[in-house]
Amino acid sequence: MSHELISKKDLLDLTGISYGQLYRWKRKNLIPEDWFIRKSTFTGQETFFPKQKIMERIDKIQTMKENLSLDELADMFSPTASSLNLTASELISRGIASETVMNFFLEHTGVSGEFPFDQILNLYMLSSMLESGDIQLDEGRMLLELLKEHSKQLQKKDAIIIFIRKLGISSCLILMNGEDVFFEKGTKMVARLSITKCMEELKTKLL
């Protein structure tokens, strides 16, 4: 993950948004407060942002604000679980998962009836990895176990799921807060999935 910062002045120049828009979106929780980083410079205190994250967020806000209210956008970007509850057939019809992936998910989780948002997110992440071919079915079971055992950690910001393989043996882990991770020689990272991005993609599909 890029740790490059961009100053507030450069951000406003690059995106064309105003100072007022930036802070109105902050007040509406469209932009997390911890992305506003105060740093000392030779001209005094200035505000910087994580460049990749803020550029992606502003692009999404500008693209979607014509069709969604600021409150709806805030709900979409919120790291907390939504109040959505949907059945398996509704999730299939909305394209969240195929029938094959849904059956696999039901077989290995025991979820029945309506799915709360956290289970919908788990299903969406499983579907994304299986449908892309990044992981195989036995690794899908591993993913579901990881999601079940560490569900509390997945509520936090910037959690990333990583799958690795070495000599045909797979493993997966959760990386918190975008810290760098290093593997021994011969280990291949076969999949990397941002929980925050998955959550935003999913809410876009469900709204």
Second form
Amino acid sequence: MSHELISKKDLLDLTGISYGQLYRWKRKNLIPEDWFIRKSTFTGQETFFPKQKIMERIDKIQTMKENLSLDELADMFSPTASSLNLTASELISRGIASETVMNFFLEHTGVSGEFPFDQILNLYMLSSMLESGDIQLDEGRMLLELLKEHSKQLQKKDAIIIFIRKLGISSCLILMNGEDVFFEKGTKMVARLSITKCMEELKTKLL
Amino acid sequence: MNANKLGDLQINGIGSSNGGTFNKVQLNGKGTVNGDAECTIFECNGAGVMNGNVKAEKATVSGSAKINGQLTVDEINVNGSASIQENVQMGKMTVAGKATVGGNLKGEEMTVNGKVTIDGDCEVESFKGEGAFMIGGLLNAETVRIKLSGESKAKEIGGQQIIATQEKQALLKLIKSFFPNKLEAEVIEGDEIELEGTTAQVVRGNQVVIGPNCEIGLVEYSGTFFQDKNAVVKESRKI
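Following the display of the form predicted on its own, present the structure of the form predicted together with the partner chain.
Entire complex below, previous chain first.
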């Protein structure tokens, strides 16, 4: 993960947005508060941003703001669950999960009727990992267990799910706040999934 | 919330109550509410102490109210004195008396005619200041309009449009030496900036007008820059 920072001045220069726009988006919660990093420089305090994240976000806002209002956009970027409820068949028809994955999910979670957003998200993550072939069904069960046990932490910012495998034995873990993680020799990182990213992908698909 | 079925909480004289969900909370005299309170209308006419978070649609503080928690409100008028220990989330706030916020304040519209002290940041869409304010963090609004009276301070001011003006009355000039009307900030950043009577280390913007009685360390501008002859600008550069 890149930790390169960009100063506010350079950011405004590079993206061509105005100071007012940047802070309007911040007030509308389109840009998270903790991306505004304060650092002292020779002219006093300056604001910096994580370069890759903020550039991606601004790019997204600029391309999507023609179709959506700022409030709709804010809803899309917000890490809290949105008020969407869909049934299993609707989710299959919208391509969030295949029928096989859906059956597997229903079997192991006991969700019935309408899916609340956090369950849709879990399903989506399971589906994308299974469909990509990164993990197998047994490991999918492990993932669901993990998601269930730590569902509160997942709503917070920047959680990343990692699957590792060594000598054929696999395990999965959640990484908070994008910290670095190091493994023993011979450990293979099978899959890495950012929950925030999944949430945004999912919301684009559902809207 | 179905307000029809909810009762009112009214304290006249000295009394205390637990919190809860009400239609109307009215404190006349000296009232204490222990616990979180949620209501449609909140009125404090005497000395009220709320030991918990307060959530209301409309709030009026005519006496003195102390909220030892957070305040969430659609519209609030402070005519007396209000002190909120934690964050404030509001739609519209008008302060004619005195208001103190221990945390951050976020909302749509803020009008200061009296005195406001905010320890954290103040983030609103529109900020109108005719009184005095002290903001410990960032004052950020789409439009910031300040008519200077007394001494106002913010660590940083940012916005799309920032205008600070001084009244030009003869009488005020006379008293000015005792009570300087000025605005102080470390950094002022925005797209359009017009300042009078302001002291700042850095002013950064697209169109910058530095009017009379200003003392600025550095002006950085990307568009136009104008400086009044009664203003001191140590350094200016186009970026």
